[in-house]
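The data below hold one chain only, encoded as C-alpha cells and taken in the form predicted alone.
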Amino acid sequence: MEVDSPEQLQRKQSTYLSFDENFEIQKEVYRGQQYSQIYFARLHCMRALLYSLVPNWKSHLPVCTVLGLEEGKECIIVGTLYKHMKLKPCILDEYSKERSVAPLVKPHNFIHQDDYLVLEDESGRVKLGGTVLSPSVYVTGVVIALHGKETSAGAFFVEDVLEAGLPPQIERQLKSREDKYVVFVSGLSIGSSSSNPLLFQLLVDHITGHLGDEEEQGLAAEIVHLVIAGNSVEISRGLLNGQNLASKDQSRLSEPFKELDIQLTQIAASLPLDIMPGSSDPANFSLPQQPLNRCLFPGSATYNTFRSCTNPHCFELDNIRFLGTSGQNIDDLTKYSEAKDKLDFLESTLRWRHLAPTTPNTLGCYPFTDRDPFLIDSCPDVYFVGNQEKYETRLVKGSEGQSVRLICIPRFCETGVAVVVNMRNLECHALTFGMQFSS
C-alpha cells in the first residue's frame, strides 16, 4: 500500500547585496579632529546639488553668500542651518549654582517659543526672520537655499525656500513577479522585563514554517529575508558598573546572547537574515554603528545566511532597494523638532536628503573629515526605521516618479508585532503575536 508523502515545500531565494560599506570605518584614523569638517563636507555636497536646482526655482536672482549679503538687495543664498534653542540641554548647566527649583524642559521634547534659525557657510552667519520658515520644523545641520533680502537689523527675512527634494530613484525592472516576502522586526530586548521568549519563538517558527497549516506554511515559504533593525538585548546597567564582574554576574550578562543565538540559529537554518546593532546592543554607541561581533553568535554566525550589518543598513533584494536605521536619527529628531507623525520626520530625511541632520550635534557620529556618510545619494524603494512606538506606514511620491514606502517598525517585546513587506508591490501589513489564557 502506498502513502502519498506532502508534497515538499522550497523556499524562495532572492539576490542580494549589500551596500554598507559607505557606513563601515575601516580606513579612517582619529587624530584628534573636530566636528566642523563633517559640516564641511555635508556642505560641499549639498550646495552643489542646490546651485544646479536654483535655475528651475528663481533663476533670475543672484546667488550670494552670507557676506556678501546687501541690504534691501533680493538674491539667494545656501548654508546650514543652525537652530538656537532656549530649552537645549546643556553640560554647564550640571554646574550651573542657578538652577531652577521647577524644571522647565519637558523630558520628550526642547522645543521652545523663543527658537530661532540661523544660516551660515565659510563666509559668515545671518539670522533668520520671517513667517515661511517655522523653527519648529527644522534642526541643526540641514542644507537648504532660501530666497529673501538682508534687512536693517541685519537679519536676512525669507521669502522662499528650497530644499533637496527626493533624491533621483534608479527604475528598476523586477526579475520576477511573484509574491516574495521580507519580515522587519525590532526591539526584541531579550534579557529585560518586558521581554516574552514565547511571543519571538511564536515568530521563529512562523517565518521558518513551523507554525500553521499547509497555507499558512506555503506564504512562510515565500519569505525570502530577515531584518532585526536593532536593540536585540538589553543589558542590565546594574552589571556594568566598570568593577570586575563575579562569575555568577559574568552568567548574567551572557545568557540574553546565549538566548538569542538559539533562536538566530534556527532562523539561519532557514532564510537569510540580517542584524542590526541599536542603542542598547554591544557596539558603539556612536553612528554609523559598526556590526555586531560574530563571537556573540558562535551558533547562528557559522551559517552563511548569517549577516551582521551596520546601522544605518542599505542593502538590495532582487533590484529593489532597503535603507534603514535602528530609529536614533528619527528618536532624536522628536526630541528638537515637531511634526504630525514619525512618518513625517522620515519623510523630512529624504527630502533634506539625510538620514541623520541631527549628527554631530545632538546625536553622536564618528568624526569624519572628508565625508558625511548619511547623505542619502539615490532613493530607497523602502526605508525603515525601528524601534517605535507603533506600525506606521506611508507610500510617499516624489516629484520625478520616486516612489518610496515608508515604515516605522515597532518594538517586539512591547507589541508582539513585526511587519511584512512585499517585493512585488511594496505592499505591507503587520504580523502580530500574542497570547491569550483562557481561566
Given for the second form:
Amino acid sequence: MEVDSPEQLQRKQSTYLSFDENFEIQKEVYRGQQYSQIYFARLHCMRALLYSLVPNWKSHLPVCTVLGLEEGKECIIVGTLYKHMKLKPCILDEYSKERSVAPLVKPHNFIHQDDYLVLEDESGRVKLGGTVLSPSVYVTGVVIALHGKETSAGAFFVEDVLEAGLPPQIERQLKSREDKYVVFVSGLSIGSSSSNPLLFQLLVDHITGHLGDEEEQGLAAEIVHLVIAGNSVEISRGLLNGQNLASKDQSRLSEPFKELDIQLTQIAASLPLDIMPGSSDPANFSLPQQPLNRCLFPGSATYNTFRSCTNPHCFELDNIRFLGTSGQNIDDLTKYSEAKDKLDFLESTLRWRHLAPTTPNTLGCYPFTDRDPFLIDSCPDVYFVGNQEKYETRLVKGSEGQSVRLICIPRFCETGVAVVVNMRNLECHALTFGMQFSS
Amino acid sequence: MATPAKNIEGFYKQKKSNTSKSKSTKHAAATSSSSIAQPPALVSQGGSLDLKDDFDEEEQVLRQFDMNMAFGPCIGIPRLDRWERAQAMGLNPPKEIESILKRCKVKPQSLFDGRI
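Please supply the coordinates for the form predicted in complex with the partner chain, as a counterpart to the form predicted alone shown previously.
Let's see the whole complex now, leading with the same chain.
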C-alpha cells in the first residue's frame, strides 16, 4: 500500500487587492482641528449625492436649506440627523445637583420614548416632528433628505424620508467560477480564561489540511483566504491597572501573542491570511484602527501571506469586493438605536452608505479634515461584522440589481463557529468546532 | 468707580490709522487715558495690540472667507488648507483668496485662532 499518493493536492489561489489606504492615517497631521470638519466633509459628500437622487424621488418640490424654511411651504431639506437622547450618558450629569433623572444602573441601550430627532446643516437646525420618522431607528450622524413642511411651532413636520440607498455595485461575473472558499473568524480571545486552545487548533488543522481523509482535505484545498476579524487576544484586566508589573508578571502580557503567533505561523505557511484589530487588541482605540504591528508576530510576519490590516477592512479577491469591521460600529448602533436583529443594523449602514454613522459622536474616530473615510462609495459583495453573539446571514438585494451577502461572525471563543463563504455563488455556511467526549 | 465722562472717548479705541504703538505691557491702553485694561481678545500673539487688522483690507477679505459657511468650519484648519479643501470639493472658492494667502504676509490661521 502506498503511503504517499503520487498526486499532491494543490490549494486554489485567487488574486488579492487591498483597498485599505483610505483607512490609514499615517499621512494625517493633527493641527488642532475639531470634529466639525469631518461632519462637514460627510454632509458635503452625502448632500451632493442626495441632491442627485431627489429629482427621481419627488421632482416637483423645491429643495432648500434649513434657514430657508418657510412656514407651511412643502419642500425638501437635506442635513445630518442629531438624536437627542434622554438617557445618553452626559458628563454634565456628574455635576448636576439633582440625581433623580440619571439612573444609578446604566442600561445597555439608551433609547427612551422621549428621544427626538433634529436635522442640521450649516445654516441651522430644526426639530423634526410627525410619525413617519421613528427616532429609535435612526442615530446621530446619518445624512438624509426629508420631505415636509415647517409647522407654526417652528418644527419640521416630516411626510417622507429619502435615504441614500445601496451604493452602486460593479457587476461581477459569478457564473463561470469554481468553488473557492473564504473563511471568517473573529473573537479568538487568546489569553482569556474562556478560550479553548484546542478549538482554534482544530480550525487551523482543518484549514491547513492536516485533518481528515482525502475528501476533507480536498475541501480544505479550496479555501483560498482567511480573515480574522478582530479581538484575537485578550489581556487580563488585572495586568493593565496602571501599576508596575513584577517581572514574573511581565511574561503574562506577551504570552497570548506568542500563542497567537504560533498558530498564525501555521496558517500563514499554508494560505494567505488577513488579521484585523478589534476593541481588545493592542491597536489605537478610535476608528479607523491601524494595523497591528508586525513586531507582535515575529514568526508569521516573515511570510508574505501574512497581512496585518486596518479596521474597517476592504479588499477584493478575484474581483469580489469584501468590506467589514471588527464590530465596534454595529455594537454602537445597538446601544443607540433598535432593530430586529444585527443584520438589520448592517443593512441600515449600507442604506445610509456609511460604515459607522455614530462616529465621532459616541464612537471614537480620527478627526479627518478633508474626507470621511467611512462613506461607502461602491457596494461590496460581502459585508461582514465580527464579534457578534451568533452567526447570522442574509442576502440583500438593492433597487438597481445590487446583491450583497451580509454576515455576522460570532465570537469564536464562545461559540466555536467560523463562517465560510463560497466565492462562486456567495453562499455562506458555518463551520462549527466542538469537543464532545462521548462516554 | 466708573471712569469719568471725559475718559469715554479714551476708553473706546479711535480710528487713527497711523498711531504707532509701543510694545509695552497689556495695561498700556490703546489710547493713553483709559485706566481699564485692554480686553484680552484684542491682544494677539506676541503681545502687540491687535488693532491694525480692522484696517487691513486683505485681512478683511480673508475674514469674510473664514466666515463663509459654504466652505465649512474655519477653526483648527489653516486658511490655505481650507481653501484647497474647498477647491478639491468643487465649491469654487474665489481665486483671489488663494493668491492673497500665497503672496502676502498674512495670518495663516483663521481669525479665531488662539481665541477659542
